[in-house]
Each structure stands twice: as structure tokens, then as C-alpha cells.
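For reference, the chain that follows is the form predicted alone, supplied as C-alpha cells.
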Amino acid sequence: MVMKVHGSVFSTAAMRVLIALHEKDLEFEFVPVDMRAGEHKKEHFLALNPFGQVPAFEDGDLKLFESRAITQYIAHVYNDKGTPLVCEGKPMATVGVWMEVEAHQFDPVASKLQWELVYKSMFGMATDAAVVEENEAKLAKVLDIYEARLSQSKYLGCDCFTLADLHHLPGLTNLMGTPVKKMFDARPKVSAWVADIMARPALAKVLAMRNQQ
């Protein structure tokens, strides 16, 4: 039975998951819900997810939701396909030491400056400068200490490509449309970081399919 990612091409969480699969070269179905018409508080979908939140993931009989549980799952069970994006033994330790720095330290700072700089002029809302003001000051101590990180290692959790970079690449992609990619561009290991990880092909396969929709 075929993998299913019920979602929207355009949430960063469904796109994390996306993204695993084709780094994984896994086939899946992509279910798509239709979050302006409430689909996701609907009683069919709160079966899969139910805080009615996207993404939703069907693996045969397995349910489940929170996409960065969904990337190690399909990280480690489907750990001999496409790319290695976990590590054995020790050096997984950092590697998740990264993916709890993603989660706490850079997804709050950098989704509340998409929301502000990306989808509020979507809904035809006033970006407040206040609150990109005070989130470009947080998202710089994060970035300087990424910084010298990536002064020691190629990668953020070892020196090949783990979840702990994957699962920056959703709000990457928003921010480097904003005038916030030139803090990014003023840290040179960043920059360079951020370069290599965007350029993956399992990114623009995602890509691709946000742009058909």
C-alpha cells in the first residue's frame, strides 16, 4: 500500500515531509486538503490529525501527524533508501542536539517573520514593522551562532546532509524572497550552507508541485 501526505503544498510542515520522501526516492500519494475551505477541522480529517493541522501521514495501518516525528520515521524505517538522513551511534546525537535547535530556536524566529513578511500581504494585512524589527534581532543570535557551527562542520548536525538541515528548507524557501535573506548573505558558512541545501533536487521536485497547484 502507498505512502499517503494529506496537506497543502504551500504549509512548511507538509513540505518537510514532502521533501524527506524524495530525498528518500519513496513513492506516495499526495492527498490534497483544502485548508480555505476548513478541511482540515473537518470530522474526516481529525481522524488522522486531530489538532486539525497539516500534515497527516498514512504509512498501511500506521497514522501519523507532527511532521518532523513523520521525517524520522521515514528516516529511520526507510533508513536503506536514497539519502542517508540519519546517522548511527553517536554522531546521531548531534544530529538531534540540530533538530531540536531547527524546532525551538530558528522555526519560532523564522515563522513569525514569514507571517509577517510573506503571508500577511497575502491576506491583504499591514506587515508590522515592530514585530520583524524584534524577530530580525533573535533570528541573528541564531544565525551567528549557525555560524560557528558551520565553521567546524559542513553540515549542521555532521559533515554530510541530515533532517537537522532538511527541515530548514521550508522556511528557507520563504525567507530567501524577503528582505531577510540578507542576513543570511552576511554570515559567508551560512550563506554557503544555505546555497548547498536549496539547491538539493528533492526541493525542487516540491517546488514543482507548489507551482502546479
Given for the second form:
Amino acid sequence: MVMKVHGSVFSTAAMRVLIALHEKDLEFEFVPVDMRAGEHKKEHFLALNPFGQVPAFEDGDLKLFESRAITQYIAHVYNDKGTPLVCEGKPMATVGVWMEVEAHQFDPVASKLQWELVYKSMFGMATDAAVVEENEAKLAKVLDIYEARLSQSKYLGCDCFTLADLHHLPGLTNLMGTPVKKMFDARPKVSAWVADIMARPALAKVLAMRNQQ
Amino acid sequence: MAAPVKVYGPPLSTAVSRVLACLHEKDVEFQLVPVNMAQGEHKKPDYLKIQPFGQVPAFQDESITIFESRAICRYICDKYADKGNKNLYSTNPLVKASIEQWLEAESQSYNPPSSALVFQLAFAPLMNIKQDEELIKLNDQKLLKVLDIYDQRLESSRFLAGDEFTLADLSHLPNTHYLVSVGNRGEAFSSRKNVGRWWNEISSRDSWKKVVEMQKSK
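Next up, the form predicted together with its partner chain. The previous block was the form predicted alone.
The complete assembly is shown below, putting the previous chain first.
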């Protein structure tokens, strides 16, 4: 039985899982969830994710939600397939740290900026300049720390590409299409890291899925 | 004999207490290194070397220095897999997947509203900061929605990830303790049958009682 991902190709969380599956060259079935129609809040979807959020994931009898739990499952259980997305032993400790940094320091700020600069206009709502300014200031501090980190390490977690980097890709894809791009461009190590990870074929495959929708 | 691991930060910090609870569950000896936050020690260059975001906790084990409380907990459970509570972060991939799911749920859905409420209700008054009533109301609503989902889950499961107490449950202890003891939010938990049962059980664990004692004495 093939793995299933329930979600929307435009959801950053669903993208996180799709990128991981492509990195590992794993076969899966993508089951679109019509969020505009509120499908994610209906009974049959709540059975997969009681929080009513995408993505939801199935591998045989195993059902999972929370994109970062799903990517970790995929990375560990299919460790020998495709790109290694975690490390063994000591470097994994640091990979774990930067996975949490993405979740707690980068994502909350990046999400607010994406909401203001990307999603609101899709829904005919006006951008709140004050919120943008506040979150750009927060992002600047985070990116300064990333710049220092990437001066000591080729990728965030260790010397290879791991989930710590991958988890940033959906947010980066959105933000690099907005004026926030200049904040990444202004920091040489960050800029090089962004260019490197966004050039990965797995991301291109997921973006191609978007263009087909 | 290896030196005890080091935890930097005050036990009163929710994130620090998350790590302390894990260390007690795993029977891992540790040394608590004070960080004088009132004097801004956590924002000074020496501390920023070990935690660049200027937050507590930070953690050292032999030559490794790490931060982010949930990453520290995972590290402790991986490195000391054979010590203390072996079910805390199971090595079985299917069980671990469920633990990770609920640990992420805590991190993404429970932590934001509960942290905001802990700050507003427990810490703001001590810091002479005016409480933001709108923020309290908004986060109370969010918290109750999450607790409804938890109550449904805990109807068919003794703990969040399954039959055993795991890192997923442990991660909820710090914020919930403040909400119930100082934040006057006990009723939100006790009025929900399964959540009430679950909270009583996890907060009665010896490991958590030890952490609460440490919080009282600092």
C-alpha cells in the first residue's frame, strides 16, 4: 500500500512533507484537500488530524499529522533511501537544535510575514505595514544569528543538508518572492545557503506539482 | 565516571524546567548553573556563545553544547536510552512517530497560547507589566479549543501518544503547572474529564514533584 499525503500544494506545512518524500525518491499518493471549501474542518479529515490542519499522512496503518513529525518519521524509517536527511550520532544533536530553531525562531516570524505579504492579497485583504515592519526587525535578528552559524557550518545542522535546512524551504519559497528577499540577499552566508538549498531538484518537483494544480 | 551534564538557567523558567523534568525521568545526574536573568546575564557575550538567541536553557554534555529545550530533551533520551524511564522516547519507530506527533502538537498548538497566558498571568504582575486583557481573552479561547481536542484524544488513550507517559506529555508540564497553580486556569483542565485525569496523573509524577521543589527553593 502506497504512502498518502493529504493536503494542499500551496500549504507550507504540506510542502515540507512533499519535499522530504521527493528528496528520498519515495512513491506516494497526493490526496488534495479542498481548503477553500473547508474540507479540512470536516469529519472525515478531522479523523486524520483532529486539529483540522494539513497535512495528514498515512503509511500503511500508521496515521500521522504535524509536518515536522512526518518528515522525521520519513527521514528515520526510510534512512537508506535517497538523500540522508538526518545524521547518526553526535552531529544529530546539533541538527536537532536547528530543527527547533526553525520551528520556534524562524517559522513564527516567517509565517506572519507570509500572511501579510503573500496570502492576504489572495483573499482581498490589505497588508498591515506595522506588522510587516515589526516582523522584519525580528527576522533581521534571526538572520544575523544564521549568518554567524553558517560562517561555522556549511548547513545549519552540520556539514550536510538535513531536515534542519529542508524545513525552511516552503517559507523561503514564499518570502523570496516578496521585498523580504533583500534581507536574505544582504547576508552573504545566508544568501549562499538559500541559493544552494532552493536549487535542489526535490523542491523543483514540488513546485512543478503546484503548477499542475 | 563522566562529569554530570550541565543545565544553564533558573528552574522557574518553563523551558529550563522542561529539561529538568526529563533529566529526573531519565535518572541522569546534572549540575544546575545559575544564569542571572534579572542582571541580563543571558544577553551577555559569554552566554551568547552557548545560546546565540540569548534564551535559557543551554546544556552541556562532555564536548557538546546545545540549546532549545525540546532538542535537549530528545538528546538526553537518545544518549541515555538505557537509563531511567525507557518509554519516555521509545526507540520503536512506530511508537516514536506518535510521540513526535504529540510533541509537535505541544510545540505548535499548545505552547503558543499557554506561553502567552503564563507570561500574562504569572510573570507580568511580578514584573510590573500591565496585563493585556485582549491577549488573555484571545489565548484563553485558543487554549480551550486545544483542550477540547486533547479531551477527545484522551478518551481513548491514557496518555497523548499511547499507553505510556512520554516526552509528549512531559513537554506540557511546565506551562500547565503555572496555568493551574498561579494562573487560575485549573477549571479549564478539571472540567474536562479526560484532560483532568491526565493532568492529575502527569503532574503527580515524582520527576515533576522534584522540579516543583527546585522552583520553590530558587
